[in-house]
Structure formats: structure tokens, C-alpha cells
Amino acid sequence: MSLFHALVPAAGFGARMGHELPKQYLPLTGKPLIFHALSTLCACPKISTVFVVLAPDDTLFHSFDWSALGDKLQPLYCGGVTRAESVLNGLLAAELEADDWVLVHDGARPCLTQLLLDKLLVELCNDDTGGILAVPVADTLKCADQQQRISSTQDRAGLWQAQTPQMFRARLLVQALQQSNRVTDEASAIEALGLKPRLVLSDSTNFKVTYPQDLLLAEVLLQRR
């Protein structure tokens, strides 16, 4: 029987924050902003393990307290330049089998619900492929010339915006990786491989953390919650 298993790069920055801590470490509700990402993967009894990819120098992971996590959760020192280079790392240090199913998440991602979580499993777990949560793009789309001006308006129809988790089999995911090593989503690689990946319809409250703008409204929703 395949097992899921969560996996989450972390080895980055994050520059467009403006911060001297990369970005994973920024305080959020009290804790590091990858806590909440690690603790919803965690919590979700369907999951076996959850690996974080961390870059091969970090010194600041240790330095939280992560007890309260359980022992699914598990470093892996092994990150690379680029998020595919960590996640390839991240597969190949954490020797899967080849059918079981890798969900992997944004840290910066800390708002996402078990709800999504298990809806997400739950309508990919028997598809040949995989795929990813996503919303329908609802905003007008501009393409800009090299001056800042609008040089033509994107038809929206169609058009979604790439969340995580995206999940595919763990063989198939290091295949396209390998294969692919230049992109900036999973679902990139698999349909490089001439795949589609299953949409699965999540909302926007499971947004990246990109700006410090973004950490405010993290801040409100985990509060309400």
C-alpha cells in the first residue's frame, strides 16, 4: 500500500521580504513562519512523514523548539541553489519507494486548512498523474512592455493560479525533476513529461507569503481560526 509523505524545501531566503532572516524563520502568531505549514502536514493523520529540506549550512532550525510536531517531522540537510534542486535532493536523501505519493508544500504557505489538506488526498490518491490545489485566476491579466506600459490584456478564461501541496508519486516526481531542473513548480516537470496534472479547487486564503504585507494578513486568519 503506498504511504503519503509531505515534503517541504526551505533552504531559500526569501529577498523580496527585506529581512536579515530567510524567510522561513520570521516570526508569525508567535513562531517561525514555517511552523504553521509543518504543524497542518503534521497533524494530517494520512501523512507518515514530513521532511523539511533544509540548506546544508542552516544553523537556525535547531534553535526552535519543533516537540510539538511529533516525530513525523525530519530535516534533511541536503537543499540546493534552486526549490527543484532542493525537492530532487530532498527525494533522493529521503529514499521513498517509487509508488508512494510526495506532497510538496511552500513553508511560506502557512494558512493552509486540513480541509484543503484532505480534499486535495482525497481526489488525488487514485489518479495516474497527480496534481496540484488551485484557484481560477479572477483578476484582469497585463502584459507589460519593457517601459512599464500595457502592451496587451491576457484572456483570463481558463487560466488558474499553482498552489501547494502538488502531489505526485515519488518516482515519477524525481524522473520529471531530473528531466526538468529549471522550473519553479512540480507540475511543471510532469508536464514536461508530456503529463497533465489534475486541478484540484482550493481558495485563496492558502496564499505564499511574498511581501511583509502578506505576513499581516497571515497573522489575521490564523488568529480567527
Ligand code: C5P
Contents of the next structure:
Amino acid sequence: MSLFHALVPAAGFGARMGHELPKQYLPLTGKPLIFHALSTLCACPKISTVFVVLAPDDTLFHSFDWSALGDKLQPLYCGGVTRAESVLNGLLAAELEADDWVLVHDGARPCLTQLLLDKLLVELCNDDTGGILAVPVADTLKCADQQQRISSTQDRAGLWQAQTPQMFRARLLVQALQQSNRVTDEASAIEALGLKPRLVLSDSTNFKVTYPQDLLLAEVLLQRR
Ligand code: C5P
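Switching forms now, from the form predicted on its own to the form predicted in complex with the named molecule, please provide the structure.
Then the entire complex follows, led off by the chain already shown.
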């Protein structure tokens, strides 16, 4: 029987937050930001292991107390210069069985719920390709020219915003990332193989903390739960 594993790339710096501390360690409700995503993944009974991919020179991870998350958590100090490289290095270091499922989740999405996670697992566990959480685009999309003026308007019909987790079989994902290392999510690498990952309807609360104001939003959301 195939196992489910989570893999959380957390080797980035998060320059857009404009902070000295790497984004994954910024305080959020009294814990490092990444604690929240790791906690949701570790609490899911179907997930066997939660790998967290850190920069090789990360000195902060071990300065926090992760004991509340139990023994599923496994740090891997093999992050790369891009997100895709961190994920690929993590997958290779984790030495998973070919048919095991991997759920890649951004460490910077702290508001993932058990409900959404379970929905993804249920909807994809019998899928041939795998897929991702995503939401249909709500706003009108504009293309900008070099002077930051609108050059055209994109038809939003049929457009979805990709989130994480993104769930694929381990061997397929390794193969995909070895062939496309410039992608910004796992699904793009799978698409480049000619496959069509499934879109599982999520909601906007599973946003990625990217800018300082996102941290405040996440704090309010987590405190209300
Ligand atoms: O920069 P961005 O917010 O898109 O990063 C998404 C996730 O990928 C974050 O959790 C970040 O730490 C991770 N990442 C990584 N290795 C990199 C760049 C980003 O693990 N070289």
C-alpha cells in the first residue's frame, strides 16, 4: 500500500517580507510561521512523515522547540537556490518508494486546514496523475507594460490560482523536476511531461504569506479558529 508523505520546502529567505529573519521563522501567534503548516500536516493521521527542507547552513531550525509535533517531523538540510531545487533535493534525500504519494506544501501557507488537506487526499488518492489545491481567479487580470500601464486584459474564465499542497507520486515528481528545474510549482513540472494534474477546489484562506500585511491576516485567521 502506498504511503502519504508531506514535504515542506523552507530553504528560501522571503525577501519580499523585507525582514532580517527568514520568513519561515517570523513570529505568528507566538510560534515560528512554519510551525503552523507543519503542525497541520503532522496532525493528519493519513500522513506518515513530514519532511522539512532547510538551507544547508540553517542554524535557526534547531533553536525552536518542535516536540509538540511528535515524531513525524524530519528536517533535511539540503535546500537549493530555487524552490524547485529544494523540493527535488528533498525528494532525493527522503528516499521514498516510487509509488508513495508526496504532498509538497509551502512553509509559508500557515492557514491550511485539516478539512482542505483531507479533501485533497480523498479526491486524489485514486487519481492517475495527482493534482493540487487551487481557487478560481476572482479578480480581473491585467497585463502591464514597462511603464506600468495596462497593455491588455486577460480573460479570467477558466483561470485558477495554484496553491499547495500539490500531491503527486514520488517517482513521477522526481522525474518531472529533473526535467524542468525552472518551475515555480510542482504541477508545472508535471504538465511539462504532457500530463494534466487535477484542480481540487480550495478557498482563499490558504494563502501564501508573501508581504508584511499577509502576516497580520494570518494572525487574525489563526486566532479566530
Ligand atoms: O519565495 P516563495 O514564497 O515563493 O517560497 C515558497 C516556499 O518555497 C517557501 O516555503 C520557501 O521557503 C521555499 N523555498 C525553498 N528554497 C528556495 C526558495 C524558496 O525551499 N530556494
